[in-house]
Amino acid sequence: MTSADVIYNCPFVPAEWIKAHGLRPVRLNPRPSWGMHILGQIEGICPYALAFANHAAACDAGLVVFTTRCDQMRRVYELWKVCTGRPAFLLNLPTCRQSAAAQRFYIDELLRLGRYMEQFGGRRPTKPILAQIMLQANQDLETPVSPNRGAVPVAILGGPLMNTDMVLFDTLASGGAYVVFDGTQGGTRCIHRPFDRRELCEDPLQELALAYLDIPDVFFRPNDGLYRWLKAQIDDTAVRGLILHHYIWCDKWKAECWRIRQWLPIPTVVLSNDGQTGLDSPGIRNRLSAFLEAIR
């Protein structure tokens, strides 16, 4: 890490935005281990955000970007700014996206976070440099990987996973079931869309908004967008089961998962994480395998 780093770990945090300002994105998959004496163990706070302020802080990083997105990492910014006293900017995001007052709230909170960012080494980005960084970003999306005919397909949708959970993906190969679409925060749910070349020409910022808004979340009101983006994804593959994964802390998607397995046509399961015990757990495996075993 240098001083020329931003870390951030939202998906409403543009990468483009940050680039263009000279800088460096770097969006952090926390271990929960990292740097546990600089916040601390604490109690009542979610153990994604914990983990992500601890990781940032072990990080030697110019900035550090929290977002309102969830309740628990604007507490957490709260602490970072008492407990470290290192730079951190709080970006505010609107809650409904579709209306122009709120797209012209985002605009308006990524010109200051640009703004911040010039203090720390990064330069104010003309249109066209934003645009040639959008087209190349444009050109790095990733081209969904065909799935594997001889296992079950499943899909994953919920919040973020740390880094330690991402042994959730083994237990799911080693049962014999195969990830169509990856629908939690580190997945292409999160995602932008393609930029328009068109509009890049006209104002390559609002685009940029534009795009990002478009990110399906459970936490726009309303999130409808949520289920339109999960209904195309299941009727585009043969996904056979659903596997929700939330945080017991995280409200909204603890919430949401009734309403999504009333509303889904395919078999779901719902993974209620500590931060702790770990999705390599014997309980969890257990699950996994009565689940794959019902739905092969």
Given for the second form:
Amino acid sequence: MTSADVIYNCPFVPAEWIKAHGLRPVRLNPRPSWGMHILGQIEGICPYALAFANHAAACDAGLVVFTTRCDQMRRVYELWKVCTGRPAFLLNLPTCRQSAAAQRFYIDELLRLGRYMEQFGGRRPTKPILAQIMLQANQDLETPVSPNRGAVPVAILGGPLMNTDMVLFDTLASGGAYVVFDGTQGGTRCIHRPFDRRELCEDPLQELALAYLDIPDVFFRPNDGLYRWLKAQIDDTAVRGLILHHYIWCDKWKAECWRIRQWLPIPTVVLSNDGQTGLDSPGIRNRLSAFLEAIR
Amino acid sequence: MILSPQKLTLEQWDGHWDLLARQGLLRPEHCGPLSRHVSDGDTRLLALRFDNSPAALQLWNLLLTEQDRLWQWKEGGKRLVGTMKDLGTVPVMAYSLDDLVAFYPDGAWWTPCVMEMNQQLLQIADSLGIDESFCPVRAMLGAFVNRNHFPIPDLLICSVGATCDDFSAIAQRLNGLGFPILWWEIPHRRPPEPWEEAVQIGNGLVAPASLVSLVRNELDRVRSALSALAGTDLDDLKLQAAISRANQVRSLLASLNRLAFTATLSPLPALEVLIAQMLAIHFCSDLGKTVDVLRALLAQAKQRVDAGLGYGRPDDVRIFWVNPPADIKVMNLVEDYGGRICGTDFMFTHALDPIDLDLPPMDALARIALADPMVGPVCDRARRIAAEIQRFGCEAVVVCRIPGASHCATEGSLIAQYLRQTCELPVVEVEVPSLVDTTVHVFENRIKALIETAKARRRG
Ligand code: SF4
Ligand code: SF4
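Next block: the form predicted in complex with the partner chain, after the form predicted alone:
Zooming out: every chain and molecule, the one shown earlier first.
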């Protein structure tokens, strides 16, 4: 890491905004906290939030950005400050995203983040610079997934995954499945829609904010957008089963699991992750293999 | 006539009731003996001990008759507003309009305790996937589903944003079950940046003017919804009047707390002080009766203090209590163990602070909403607690953990750490479940150890 790196994990921190300030966005895919407890080991904290904070604390440089997307992360930010004594930025996110006031609020927060980045060597971007970076981002978005013939189409939905949890994709592949859509935090669900060319020429920051606020997420109230997105994905693909993933103590995803299962027309399996055992345990492998067999 | 303070069991209260009635000390507002609520299912009452004053009886009756009152209001044509999570702000707006009655469905938080799990509310929540990894507020979901605990409100209003994940998640599930909700944003209260306009929001707190303005706009949406429900305009004059009445409640409570926490002997037990404080949130659906009850309690407390009467001994260890206990019985237990509650933060201190009458009312309400200890940084909350500890001369702190609560793990340990360093006092963190009975020995050991430590420190 270098001092020009901006470390974050939340999909509502726009990478384009960081780049426009001349800094490097580093979206951390944290490793589990095993034995490395800069923040202490406290029962009741989401293991992902703790892992992110621990991993960020272990990075010797860089500017760290937390967000208020959930209570756990908001409070881990405070723990991080106390335990590391290092500065960090807490980006306030609006929960009622539909109101114009909430949109203005998000834009103001991005501007505040911008000023913060300026203190750490960032440059305030001009409109054309931001617009150019957004246009480039539009091109980078075009990454079509190639279907894997003969394999069972499944989907994954849930919050973030830690780097060791990526083994889930291997487990599914070795079980004869392929992932038609990835609705976890690192997947397509949390990639913003393409920026509107005309809008971004007029007011790029506003278009940036609106595109990010369109990301369908579980924390918005109401969270209908998540269900609309899920329905569209299911209608568009031949998905046969859904793997729902949540960490223990992640109330927002855990609470939705029951509703999603009721609502979906396809079979689902819920993986509850304690952040320690990981998704590579024999128990989880067995459950997944039984699930794939059932939906084959 | 001054009654010597004495804690009574429910059974003893029945005999005491007869005695008071014979002596002509009871009035119609005392309703009836407390034991009648046991047949309604409030069985935890059998495990509690109550203050023997008619004022305390009035307090308990006000609390325990709320459900009946809500049905009566509804049948009488009032429109019910279920306000959720903000604890203290939206009810002031709702009570500005005569036709509206506001209450907190969140109050079901205590139902598993008061009804000793008899109502299956937690089982209903379990069956909907909301298990014990969520805090006791999950009982609210059960109460909406079984419809036995309160009438379904005509309008549900919920604050979200910098609120706990438990509540936000459960309210969303409620919404998914078909209950429409008006969501309003309460953002995390951050310190103002050097370049931003900052405003005082009360109790030494400052916030960026932009946040106050956001909350005011959000509350304006609430105001419109309330006006539409009542079919009449909620103007500033009506709001001013309601704020004055809310401030009356807050001022009575401030006086009551001062007496309870500073007199040589405590004029009221900690349990009754807790219940009295809860009245600040939504006036137990009856603002007028709340004022009457608080006046009676205050008069009773003053009489006792003047007569040198009270509970405990002057050398009882003075404890500051952080967070509401899921089982109210622990308030009795702490006193049994030789502790005395001399300061509290039950997570709604903003509902006890006066609302600024010199400001335009919506502005004043926005500021008080933002002063919620749970939406700001932990250090703000810890600083306020430290100031109160000093003000009331507390010698020890209990940080009560709420099972399943998303904020407790981090917040509790940060508060404990801050207080240990700043106030140099012994602090314990102790989890209190909805029924403490099965873990009462753990609770007893921890509180007694805390009390011993505090006493040893006195000896130097
Ligand atoms: S997994 Fe859930 S609780 Fe954990 S940081 Fe993400 S949203 Fe928050
Ligand atoms: S006790 Fe804590 S977690 Fe539960 S509803 Fe209240 S603030 Fe939320």
